[in-house]
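Given as structure tokens, the chain that follows is alone and in the form predicted on its own.
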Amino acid sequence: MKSKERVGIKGYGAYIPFQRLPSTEVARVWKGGGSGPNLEKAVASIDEDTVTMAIEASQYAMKMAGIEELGAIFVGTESKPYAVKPTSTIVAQALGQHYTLAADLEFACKAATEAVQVLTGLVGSGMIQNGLAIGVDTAQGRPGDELEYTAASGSAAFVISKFDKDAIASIDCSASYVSDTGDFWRRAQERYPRHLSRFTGEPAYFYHVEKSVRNLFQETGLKPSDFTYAVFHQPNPRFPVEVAARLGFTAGQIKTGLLNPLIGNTYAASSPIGLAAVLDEAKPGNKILLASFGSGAGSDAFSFTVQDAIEKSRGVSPTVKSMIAKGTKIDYSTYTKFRGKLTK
């Protein structure tokens, strides 16, 4: 998919909570043996949720873009605070945006890339000048479940605008692949999501990511060697590295796998935070491949090209690396309090 008019990213921002739960704490409480797949994971504090984290990332993105008006705000999340009340309108209010289209999007972990695709169409058609795509989630995992090691908290936001000299990256094209694959789900009234463990790998994650990326290659003629960076959804440290190798990318191109051991899987913000981390260090002319994954299941693949304006964005917002470096460890009891896991 490609818009008739060129569209780009004009600003971006990410937010990673300060609190960190070591995997050794989860193993200690649940006698899991070992430390789990991650070193630690970021955990939203007691006064944080998807709304506050979305606002944090959005403010950084708008500051970098230097804009004041948004034609659309889309929030992609699977852990919004209200079952019936949009998160996007709360974010819009906080950002001072009222004459705007606002909506919440859902597709498990690829809701944010859905938002980027929709905004690319809206901007590319001339219906709006600027739009905001947000991916945000909090740690969700049944006590004692494998997800306790990996389900983390974080957010990322991107201002999508008509391509001009101020665009820091162009959105060249995208491709998607979906199927009815029940690898991960949460029914109404259930508090925690369920998953089919190993089934989430081969028939879900790997199959869909490979399909979307290969489709992108086929439609554009691009190949792995054309990209400086490759960013994949990171449900654990192994999956992004393995799927990258299957697709023909080298270890030096992969960035997302370096984030996961430190912050965990931030779900809807997982691959978007990876993209933000790459933009923090990318140079003009670099091409970036991004491939998200959402259980249920589907994957969106994108090709971005970094522009000269990226140099002006340096220092406007905190880098992902700097946010990862700042953190304080909490124990499991504090984690259960913050995430409200102890109920009557």
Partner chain sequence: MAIQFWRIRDRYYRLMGNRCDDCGARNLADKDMPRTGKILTHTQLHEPLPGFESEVPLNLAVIELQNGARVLAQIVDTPQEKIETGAKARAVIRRVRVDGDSGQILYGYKFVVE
The other form holds:
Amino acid sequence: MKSKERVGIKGYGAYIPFQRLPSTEVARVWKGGGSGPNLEKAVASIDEDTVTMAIEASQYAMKMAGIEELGAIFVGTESKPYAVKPTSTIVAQALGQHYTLAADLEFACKAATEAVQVLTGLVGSGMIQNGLAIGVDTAQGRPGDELEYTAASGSAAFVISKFDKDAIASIDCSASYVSDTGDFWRRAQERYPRHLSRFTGEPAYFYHVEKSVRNLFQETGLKPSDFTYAVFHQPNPRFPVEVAARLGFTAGQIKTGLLNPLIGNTYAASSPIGLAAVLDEAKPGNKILLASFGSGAGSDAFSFTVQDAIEKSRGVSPTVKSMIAKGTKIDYSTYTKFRGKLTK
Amino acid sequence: MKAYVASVGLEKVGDHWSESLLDLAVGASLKALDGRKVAPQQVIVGNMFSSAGARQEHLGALLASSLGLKGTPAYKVESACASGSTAFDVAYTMVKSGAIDSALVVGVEKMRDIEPEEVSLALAMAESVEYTQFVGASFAALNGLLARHYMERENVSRDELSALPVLSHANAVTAEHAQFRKAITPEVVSRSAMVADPLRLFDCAPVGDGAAAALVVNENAIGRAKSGLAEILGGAIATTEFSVYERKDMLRFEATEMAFKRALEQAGLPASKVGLIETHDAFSVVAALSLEAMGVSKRGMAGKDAKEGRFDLDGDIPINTFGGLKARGHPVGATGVYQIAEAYLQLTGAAGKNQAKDLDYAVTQNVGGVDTSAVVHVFGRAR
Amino acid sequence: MAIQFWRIRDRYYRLMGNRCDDCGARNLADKDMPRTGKILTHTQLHEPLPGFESEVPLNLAVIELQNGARVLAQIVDTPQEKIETGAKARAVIRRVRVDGDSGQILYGYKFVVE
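Just the form predicted on its own so far, so send over the form predicted together with the partner chain.
Complete assembly follows, chain above in first position.
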């Protein structure tokens, strides 16, 4: 999919909460020792949720973009604090934006990339000048479930604008693939999601991600070696490495954007935070491949080209690396208190 | 026209499980009215949170009708923890001006019918709902912030601050209407539970029920008889920036400064003549800053002065002679009237074992909020 | 409850306010406040108001913003030893009050020590 008019990213920001739960803590409580697949995961504080983290990342993105008005705000999340009452209007209010389209999108872990695609259409068609796409989640794992090692919190936001000299990256093309595949779900009144364990792999993650990326290659004529960086959705440290290899990417290409070992799976923010980490260090001319995955299931693949203006964006917002470095370890009991699993 | 306190009535401060808010108010009223056969022309109730504490408003009419004072104007005056003294000030100014000749002032608070956290919320309503309550800050929190600022900026030690509650407790031992009649040491204060760091439990006045009444009269009401009277020589209310944290100098109790100055001016009395002060020690730090605002102590020196005995019953200037808010107790809307009743007992020689010697003039200082409202009255022996 | 806070949500979300420097009156147009300042004093509260039980102990501070305005706020995500007078603090947005399981969530400023 390509827009008629060129569209770009003008600003971005990520937010990773301060607390880290080492996977050894989950293992200590539930398995009696050992460790999980990742080292640590980022845990939102007791007073943080998708609203607050969306706003934090958005403020950075808006500051970098240096724009005044947004024509659309989309919050991609599966952990809205309200079942009915939009998250996007609270974000809009906090950003001082009122004459704007605002909506929450849900598609498990890929709600943010579809927000980028929708905005590409709105901006590319000239309907709006600038839009904000946010991926954010406070992912929940049932205590003791294997998801609990990785289900993490974080956000990333991107200002999508008409392409001009201030664009830090152009959005060159995207391709999607969806099918009805119930690998992971949460029913309306349930607190924790359920999943079908190994079924989340081959028929879900790998099948859809490979489809969308190959589709993108076909549409653009690009091949893995054309990209300096590649970022994949990262439900655990293993899947993105495996899918990258299958698609012909090297370990070096995915290294910068592979954050699961350090922060876990931030769901709708997972591949977007990876993209933010890549943008933090990418050089003008670099091409970036991004592929999300959402259970249920689908994948959106993108090709971006980094532009000269990226050099001016340095230092405006804290880098993903600096936010990861700032984290502090908590134990399992603090984690249960913070995430509402222990109430007074 | 001269105005006087002609009699007072005090209920013991504490846990009145068997008495209602009205029972307490009636009890104190009857004691005051029994002491002097004057029919009050108005009944003025000082109360802060009867709506939260007892789900009862309209206290003026409630009390007047229970006292059989049909036809008498009656109403409630509210100004947070300064409600009692503010109600008294309304009575004083009317009686002094001759608009009326007598008024019954009753301070009452029922705090024990609700749970401690509800008390905390009711008290916090004296502060901004949007900016103080909103962030979860209780009254103790504001005073904790103030205490740290005070100790850090003025180099005040833990023991110096503790000297103030120690003094109040010492005076309460022989005060029949006091809630806690037990002496304490500085160690008791410094080892008590942390409430709002650095303030500990014994820095804070307790929760309790209470009622105090005072009959205010002028010469038209009592003629020439001067026995058992304390003259009200001056009174003033002042307000300042609402929340303590928005003041340029948080450690300056400007409302108290202003009210104290104006009340003394009204009384035509130099500060040096003040022989006793009932001050508002809701928190140790509030007592310290109040004493410093009234010029009794230099900045940062109130605790040290207390430690050296300057404020003892036989010291330079006795304070909180029946235990103050800390030990006599702090049934918030009643507190101001307790202080005034205590000044009356001192000036009429009725203070018993707590009697201050050679006393001519006494001052009461009652505050609402963290010195947001301050009410000061000056009393003298009737001559 | 939610309504009285709704009307000033911009102040909570965006740290806005107004106050006359001369007389302290607050009837001017709201302005954006600087988002950084320093701790003037602080306390750790063990018995906060109802609704804050799960956050005990609550760290509260008076923060003097760069323009001299003062704000009372919670300090979060900061090791206890770093909460000290004079420390530099930066505004963040957090849940401030939550009205039980079914009521509304109120958002507003809190501060972190840098």
